[in-house]
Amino acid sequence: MDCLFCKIRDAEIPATIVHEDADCLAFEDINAKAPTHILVIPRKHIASTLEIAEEDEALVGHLHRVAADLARERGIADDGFRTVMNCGAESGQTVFHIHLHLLGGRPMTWPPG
């Protein structure tokens, strides 16, 4: 498989890992859009939101819990943060392995770009 995030998961490509557990991995986004920009990915390869199966529901919930814990650790929880999961090329998804963006540390505008 030629998936960038699977290669990061498998330590074939370096990344600044900020969280790791049996189900997921979180690392700094190399193209950060905010002072805090972390990607939280499942270890299981799921290409897009459209491919999340019923048995993946707890896993996707776990990604959100990890993002909330990281927001607390980074000191952005009280002021607010954003979590985003893009689906498809027109939404901005460039790596087809689901990932939750955790963004914070600056005011977020609405609607997003």
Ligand code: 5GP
Second form
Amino acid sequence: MDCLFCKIRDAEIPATIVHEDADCLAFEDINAKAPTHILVIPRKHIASTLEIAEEDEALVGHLHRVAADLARERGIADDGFRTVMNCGAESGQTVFHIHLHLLGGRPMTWPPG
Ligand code: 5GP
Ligand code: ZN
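Can you now output the form predicted together with guanosine-5'-monophosphate? The one shown was the form predicted on its own.
Zooming out: every chain and molecule, the one shown earlier first.
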């Protein structure tokens, strides 16, 4: 399967990894949209939010807990941050392996573009 984030998981493509555990990894976004912009991905290939199965519920919760830990590590937890998982063309999803964006370090606008 030709998946960019599976290749990063398998170290076939380099990335600046900031967290790794048995179920997920996190790395710096190559095109950061904020002072902190980290992607948290499950090791398991799941194409989009629409493909999350009942058995994946704990895994997806884990992605959020890892994002929260990274936000604390980066010192952005108190000021606030945003976690986003895009799904499908109109959301702007470009990589079809789910990833939680952790964005912070600057004020965010709402609604998003
Ligand atoms: P999406 O648009 O699917 O929600 O997010 C995909 C993200 O992956 C984008 O923010 C993009 O900058 C990032 N990205 C795309 N290719 C690479 C890459 O090769 N390495 C890293 N670290 N990030 C990437
Ligand atoms: Zn994948």
